[in-house]
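Only one chain is included here, represented as structure tokens and corresponding to the form predicted on its own.
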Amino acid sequence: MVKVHSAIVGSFPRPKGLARLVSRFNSGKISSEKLEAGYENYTRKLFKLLTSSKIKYVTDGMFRWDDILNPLANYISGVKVDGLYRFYENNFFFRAPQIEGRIKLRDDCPIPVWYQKSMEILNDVAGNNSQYVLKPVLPGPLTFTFNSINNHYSSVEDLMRDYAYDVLRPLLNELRHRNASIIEIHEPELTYDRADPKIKLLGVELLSQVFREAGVKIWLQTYFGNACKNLDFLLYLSKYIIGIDLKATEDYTKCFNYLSELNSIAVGIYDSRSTLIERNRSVYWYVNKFSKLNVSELFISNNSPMDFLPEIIAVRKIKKLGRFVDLYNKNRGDVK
């Protein structure tokens, strides 16, 4: 029987106390040092929740991020950020990068430093326990391109290539130097319906190339779209970890046998867009079915970023997820 791992993907709801600190900093009422202490304090609290819940593959909650594109967009030359746009078909808005010139990662991008700080906090909380894997999170070429306002490039292909080679690649190299072994790439655009198939193929080709060069592993996280309709593109990256939104892939039984061609799969069972708490019986049915796939690793996770949930609900889902997977593995699949 395949080993089942617990995981969370993407962001965790920003705690109200931290949100107040960010607001006070933006209005000039507290120093950057006090804000930094707040980020570290709330990251520590999140890691205590995740480790006590026995979640093995984690993120730092992305507390420093406003959305999947920001603040990264602020550290890319040729980009300005202006205007609010709806994030796909959700009641959630993001600040769109506006492309005004050729893009390139700036030297002052702090994301690798943030990762290292989070790793140090996790090691302190977990006692340098190697069983926990911290994944930095970055937007993929397709998602960055199709959620930007392009005022410079003559083609989306050129924009995607420059993002992959001049933004993503240097970030991957720096994160690898800071001992990141798995990097979580968010590509909801890959399973969404507005990109041409040739553009989607270019997106996965670019990801494969830059990750192969960097020598780190992709955790490709898709959501808001049907994974079965885009299985050809997912299979292109079959040696990596592929995350699917099970709620958006309701007809997964139609492509279930083909999912065995993936090496590792993360099944998004816990719904980040619903306050309903999943029942163990229902989760067990899905996990038991997916555990029969001929894959080397099976991860159970939330299906998309948790920004859409109240913090108290996100906490409950995380605790239930970790407890379920722990019991499932201990009882060899028998969870009562």
Second form
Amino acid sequence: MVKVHSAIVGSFPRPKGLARLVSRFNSGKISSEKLEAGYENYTRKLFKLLTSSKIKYVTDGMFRWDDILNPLANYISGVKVDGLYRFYENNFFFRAPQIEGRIKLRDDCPIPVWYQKSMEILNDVAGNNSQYVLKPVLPGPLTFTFNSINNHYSSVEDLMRDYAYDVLRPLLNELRHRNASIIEIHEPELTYDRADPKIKLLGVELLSQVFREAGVKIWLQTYFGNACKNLDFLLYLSKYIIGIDLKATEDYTKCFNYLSELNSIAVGIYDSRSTLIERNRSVYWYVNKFSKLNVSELFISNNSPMDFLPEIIAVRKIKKLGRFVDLYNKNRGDVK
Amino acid sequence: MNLPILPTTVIGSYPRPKWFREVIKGFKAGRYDVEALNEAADDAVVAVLREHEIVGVDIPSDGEMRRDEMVEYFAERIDGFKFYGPVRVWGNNFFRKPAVVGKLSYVKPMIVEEFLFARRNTSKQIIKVTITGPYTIADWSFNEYYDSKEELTFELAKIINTEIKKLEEVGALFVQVDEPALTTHPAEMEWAVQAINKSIEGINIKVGLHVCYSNYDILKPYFDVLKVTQYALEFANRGFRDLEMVKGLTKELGLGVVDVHTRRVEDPEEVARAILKAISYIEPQYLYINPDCGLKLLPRSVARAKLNSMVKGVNIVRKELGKRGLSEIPFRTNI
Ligand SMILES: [Zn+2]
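Take the protein just shown as the form predicted on its own and give its structure as the form predicted in complex with the partner chain.
Then the entire complex follows, led off by the chain already shown.
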């Protein structure tokens, strides 16, 4: 039977205390050292929660990020950060990268260093030879391109290529040097009804190419959109881990048989946009169903970034998720 | 009842005076009791109404001085909501997103007292009373109780309808339903507009609808379906580019002429040009003039300066219209 793993994807809600530190820093009331200590402190707290909940595949909560594109966009030359735009159909807004010239990752991009710091904290919390996998998170080429204001490139294809080759590729290399083995790529645009199929195909081709070259595994996280309807693109990356938003893919039975062609699938059962806590009975039903797939690994996770939730609910869901998967693996079925 | 042509008004919210913000902070820290807080809120409303009157706004509001946030305020007063904590809206900005955890029910009037106080404290005949619409409340809440968002929205429509009826009973003349979320899920428009109609069913006073920072192409097909007399829309922010979309509008337009997201104060001439552009698409007798949206996020001095420019710009156009014999319009409650 397929091995079932617990995982979280994307951000964890920025805690109130950390938000207060950020705003005090922004208004010049505290030093950057104080803020840095805050980031480390809250990251540690999150890792304690995740490890005590036995979640095996984790992110660091992305506490330094404002949205999936920032602050990365600040570290790309050729990009200015523009006004606020709605993030898909959510009452959540992000600062859109405004493309004013050829884009290229700047040398001072701190994302790899942040990863290393988080890794050290995780090792500290869980012990060095722990089995926890920390995934850095980055936006995919489609999501970056379609949420940018392009004032420079004559085609979206060119913008996407430069993002993949000159922004993603150097980041993947840096992250691999720092021992990241799986990199979580957020690609909600892939399952959104906007990009032309040809462009979507280019998006997955680019990902496949830069990941192959970098020698790291991709965890392709889709959300807000129907994965079944975009299965052709997902199958293109079938040897990696594909994350789907179960809530947005309610008709998954329609494409269920094809999902077996994936090597690994992460089923986003825990809804990051609802405060209702998933019942074990229904989670159990889904896990049983998906464990019948002929995939080598099955991950159970949340379905999208957790920024849309109040912190207290995110904590409850994480605990519930970890406990569920643990019991499921122990009892192989008898989870109430 | 008649109004001067191109009646000037506000969308609703206005910056809270600094001293009032201090009192709120002090109240939260336990330094002031609720009486001190309420007294300060009353004084703030008087100050805002006076400010609107001094710059020459024809239809003022109380600046929504008593409301922290447009959904939160109502969710706190409707039975069935619960607050789990703040949720991020952007960057380091959070909003106390409410969750519907039980059957919703109307408890008691939510903004009637607010309206009565404002009316006692202005010399203007008409005050704009704003109320958040059922769709936006539903869209900005978690739904743990109702089977669908549609069901939740219609439940809220009944509650909002009760409140507007109470406002009508005590003599309110102009209610504006705020629905900034309306066009954000195009697939839901069909029932969303029906829910708004439900919320204003049986109302005989003037009802406007404010929708901002939205794709107006999605709203346009429903212009005649919605039973409101006026659409208050934001146009300064988009450089008045989409204005031709109001061509053929059979209702009044509340034209947004100053941008609430920039501190640059528009000149009266700029405002006049925008109005003249609008007049090429819609008869001036069907035009109200307002800022794009609530002014609350601006520094108070900037907000006041913008209103001042707005009124001066209107006066430039009024002079021209006066030459054509157009100086007044009826206050319409039904179109
Ligand atoms: Zn508005």
